[in-house]
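Coming up is one lone chain in structure tokens, specifically the form predicted alone.
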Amino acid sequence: MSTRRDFIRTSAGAGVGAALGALPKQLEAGVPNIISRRVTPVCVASGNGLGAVSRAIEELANGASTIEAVVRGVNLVEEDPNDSSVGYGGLPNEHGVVQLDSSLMHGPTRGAGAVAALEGFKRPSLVALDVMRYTDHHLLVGEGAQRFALSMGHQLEDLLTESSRERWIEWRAQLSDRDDYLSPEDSGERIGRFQEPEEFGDGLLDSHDGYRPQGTINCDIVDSDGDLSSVTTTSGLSYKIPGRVGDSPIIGAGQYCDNDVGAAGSTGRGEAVIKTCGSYTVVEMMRNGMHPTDACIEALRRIVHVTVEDRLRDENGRPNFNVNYYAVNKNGDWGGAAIWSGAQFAVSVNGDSRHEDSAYLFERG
């Protein structure tokens, strides 16, 4: 692991050579904290990512760039039915549709593309890189990104597993006392109470059902070269307005990526990340000369700082709800952390795939 000196003189060197344009091949022996310094190849992700993680670093070790190896690692998150919070079984709106949302950065090229509130697509991470391979955008949403993801080839399916289904059929009858919709239980089918999972406790409080599930993967990389890409993908908030739309597709929110600093992402309350721009908060940090860890609790300090709405804090006026930040900088050093004590994060050091525990600001009573 490299310290954080190395890692500021990394970080401007990478910014003087940006700015003159690149070194000429005889100067490249002497400056080999740019050039010539071989990095161990690191991926971070949300500890949904364990897999993911795993897949993108053996996807690098096969050749893949930074970014196919990213994306094609939260693929496997996307095409998972049993993971309700992307892609395919995606907890859906609140009308019953899944709309799903998500951005990519490739470090080299500094490209970057996303989709937002994408129906019928259970891998939007691809569309993202169709957006900014093929387009001179960085943005599609709604009709117009499902227009572009069937022109582009891409198949467009029914993302609603039955369990996923019968879960929104429950929120829906719960909602009101006085409306036409009968409950499960009323109805005489058998699903079992409404009660969403322990991996979703760190929801938003909600006054209809206890705690709304969301969730996501953001999935950051560094190649041996010190080349950076990074992703985040997600069907969003559970039973959202149709329409809403998180941090994910947000470049600078949801993640960023910068070739010359490191990679960051989110999860958790898409609105607090929006606010305070927060993986690209995370970068900048990391430019100053943080940790990755570092970098990640002061951009949640930033969160808690902003967050004055009484129906976001708790009594201590701490926020009721939580953000995960995961970060990589171009050295490969690591880190992940939270607002609120028991999160983990995944995280390969090539190859070795683990959970880490997250760095937090409160304890959990």
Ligand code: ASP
The other form holds:
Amino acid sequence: MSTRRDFIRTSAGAGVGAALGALPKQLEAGVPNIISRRVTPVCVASGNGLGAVSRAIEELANGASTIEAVVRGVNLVEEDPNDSSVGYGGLPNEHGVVQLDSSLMHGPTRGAGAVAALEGFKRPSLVALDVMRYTDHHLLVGEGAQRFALSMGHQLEDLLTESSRERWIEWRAQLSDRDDYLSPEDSGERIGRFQEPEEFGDGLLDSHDGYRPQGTINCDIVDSDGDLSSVTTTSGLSYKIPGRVGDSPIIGAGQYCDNDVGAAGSTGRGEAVIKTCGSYTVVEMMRNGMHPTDACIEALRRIVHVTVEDRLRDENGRPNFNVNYYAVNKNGDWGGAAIWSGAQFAVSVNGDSRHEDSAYLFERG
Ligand code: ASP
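I have the form predicted alone already, so could you send the form predicted together with the ligand?
The complete assembly is shown below, putting the previous chain first.
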């Protein structure tokens, strides 16, 4: 397996040259000087993607392309009714309608596809794949995306589960004491269970604003030829304003892949990632020679820097939300980082799938 030092050594000189204005030939086209060789396949994902990374690596071994491998990996989570942040069972918007977002990129063909605010399909990543394969476009939204999905033979389904509907009903009841929806306490009966952020499993340790759970799956892979792909899929911010689109379906925000360099993706507060072109920034940092972990940290620093709104900062001026980045490079190095400590990500390499601790900027109090 290539080491972090190898990667830096092959690229750092080019980075310094660029800073001094003496642009080496290979950098003129934005392609770093990476020596091509066999690499150990690696797949990383958000913490809820342990099954996904195993499956993706398995698919790769069985001959799937990198994009097929990661999509089949995240399909597991999209289909899982118990993951309330992705696909089937994902928490709905404020009107109780599940709207899903997904985007993906295939390194070798430089292909990209995405759907946003898609209603009625469990696996938006498959629709995004069809956008990439069967259209001249990169992003379809709302009703148009739905019609396209139907035209491609995807099956329309109700995505609310009993539990996600209950949780939405409870959220609606707690919104205001000036409307006619009763809170569970007022009605004298528990109609559901309000889930505190701490109760969420791996990768879902955060909440967008202290009480609305957040989550998503991002998955990035490199195969033995150094070919790369990335995918992100989500139900987005729970109870969002209908039509709100986060970072996940935005190419360059929720995921980005450059087959010359690496692939990266994000989970967490999408608005912060969109504003800083998050995943693109991580890949550009890797292009300049940074290890994936350092690249993730640097991109998070930018988020902290541009978070100037009081409502988004704690008493020490630090973001009161979290963002996580995950990345792999063309040499088979990987990393993950979050603004706040305590996050983990999933990795599968050399036949071992496990969680690793994410690097972080700030220690949780
Ligand atoms: N990034 C997603 C969004 O903002 C949500 C999340 O990952 O929590 O839509």
